[in-house]
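Have a look below at one chain only, the form predicted alone, in structure tokens format.
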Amino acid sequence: MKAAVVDRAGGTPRYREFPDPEAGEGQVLVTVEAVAVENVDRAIVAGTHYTADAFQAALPAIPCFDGIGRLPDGTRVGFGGVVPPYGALAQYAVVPAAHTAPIPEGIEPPSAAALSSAISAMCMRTAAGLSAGETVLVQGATGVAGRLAVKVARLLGAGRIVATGRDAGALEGLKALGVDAVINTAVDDDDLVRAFRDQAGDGYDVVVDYLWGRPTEQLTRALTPDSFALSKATRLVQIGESAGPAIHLTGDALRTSGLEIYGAARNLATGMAEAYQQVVDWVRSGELAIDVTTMPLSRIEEAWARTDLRGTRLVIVPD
């Protein structure tokens, strides 16, 4: 079969020829139709990823470890279970059938295949409890991710949004999603301080926070008080990295701050399916477009090397 496929650690996928997948007991011959790239996906080929030792450990291999696809019978289909050195970036993939959902209709297969980062974004409820009405700042809102996230704290009833970014226009082009205001993170420290407690109101309710590292870091400064006076309480979701994997944090951050930080998966083994359900209706309602850039499988190397994609997610489709 045709697929892409990386010889060493930080490759670039390439297309060529790879060895059939073979179904064992247990297991289903997926047809690939769509495979999101995303973050992880590059972490995990460039070995940085926690989970990146098994994949690096049969190079060669083929990344992404789900998509959308078709069974046998005809059956649309979720697919999750892949094992190196085979993956999602192939004609065909072999998974545990356990590890297989039917996709809704009426949601295309590149769209369905980006749909786990609009239900990543549904952490603002079910980590974080946010009500209707409540402040969301939302750290790296220029993001594939952090665009889902705007628009889905606005369909849950966020009374205000405030987003943040470094890139100045990405950020204006925001408001057309309905944030209220922007704090651009490419400003020194005081000043990035200052700008978030200029943009706090009332107060952040809830943080969706795909970026930790130093923007999070002035954050928890910011939120930390000047006198004895009670913090309102901060519930912030740690969800992503991109702007680094720690932060220092000061005992007096979280014993006066009100400052809460959860992890995005709490909660989600009760919650996930009513946010599943929660974001396939909007999406076919078309109350949530999820804005996806796709490319043929033949063209992965292309495909990988893009830098262009800045608030769509890439989604590889058979040629």
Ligand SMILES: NC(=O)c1ccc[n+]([C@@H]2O[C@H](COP(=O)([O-])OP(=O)(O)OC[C@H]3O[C@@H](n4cnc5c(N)ncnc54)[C@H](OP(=O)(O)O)[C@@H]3O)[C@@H](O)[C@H]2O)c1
The other form holds:
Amino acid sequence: MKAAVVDRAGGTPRYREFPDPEAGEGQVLVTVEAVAVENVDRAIVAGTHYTADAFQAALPAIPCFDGIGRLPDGTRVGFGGVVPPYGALAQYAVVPAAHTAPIPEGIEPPSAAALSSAISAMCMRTAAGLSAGETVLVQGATGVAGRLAVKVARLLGAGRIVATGRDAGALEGLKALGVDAVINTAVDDDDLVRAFRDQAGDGYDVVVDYLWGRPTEQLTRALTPDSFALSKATRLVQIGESAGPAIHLTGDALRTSGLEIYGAARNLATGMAEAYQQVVDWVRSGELAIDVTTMPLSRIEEAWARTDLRGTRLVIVPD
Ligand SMILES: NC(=O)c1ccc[n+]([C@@H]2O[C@H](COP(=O)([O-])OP(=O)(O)OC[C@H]3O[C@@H](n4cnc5c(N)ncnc54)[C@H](OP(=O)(O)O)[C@@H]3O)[C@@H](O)[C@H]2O)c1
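Structure of the form predicted in complex with the ligand (previous: the form predicted alone):
What follows is the whole complex; the chain from before opens it.
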């Protein structure tokens, strides 16, 4: 079969022949239709992700661990559970039958492939219990996941949405999605603290944090009162770390700021099914558009090198 193949650690996937995978006991052969390339996939290929060793234990290997495809009976499914050196960026994948789930009618494969970022944005409800009318701050709102979080916040009835990013033009573009205020994080620390405070309105109820690192560190400063007053609660959901893997969190920032920090996976076991169904309903009704850029598998090297896709998910389609 044709596949995108990584031949050496840290290399770029190349389009070439690779042995067909064979389905064993309890496994199914999937004809791949669409695969979203996310930061995690790039980090695994670059060797900087903590799962990189497992996924690339033996090279050559095919990147990406999930996608959309058809079973031999024609059923369209989402699939995961590929066993390295096989991956999703190929014409075919073999996965455990239990790691497939039907894709509802009315959602095209490229959108389906990129659905997971919209579903994970539902953490503002599942992990942080967002109620209609509350104020939401999306950290990293110019990215693919952040833009979807803005749309999801609007659909969930957020009262006020504040968005952060580091590109003035991209931030301005978010206003068309219903963002009420934007904050550029590409300023010095004190200016950033001031901007967080200026745009807080009655206070941030929920923060969906795709950044972590310096911007979130400065947010905790902004949330900390400089008198003996207690602040109202801010439920921050940690979901990404585009700006850095760690923050310096002072004791007083936690003690007096009202800050509560949750992981995006909180309550996922009980809330996942409802979150998934809600996102599917929005996509099928046209209320939630998932912005994708599709490219054929045969042009994987060119696709992998693209840096101009801010805000849209790269989706690879076998040709
Ligand atoms: N846990 C989950 O379910 C889940 C789901 C989706 C995403 N994520 C994570 O969330 C993060 C964002 O994913 P994505 O797909 O939206 O990525 P993306 O499209 O590359 O967007 C990244 C965002 O972070 C900003 N950013 C990047 N580097 C930065 C830096 N050094 N300082 C400040 N801002 C910076 C980008 O700003 P520019 O627009 O200016 O580049 C953009 O707003 C990643 O860590 C990803 O792994 C997690």
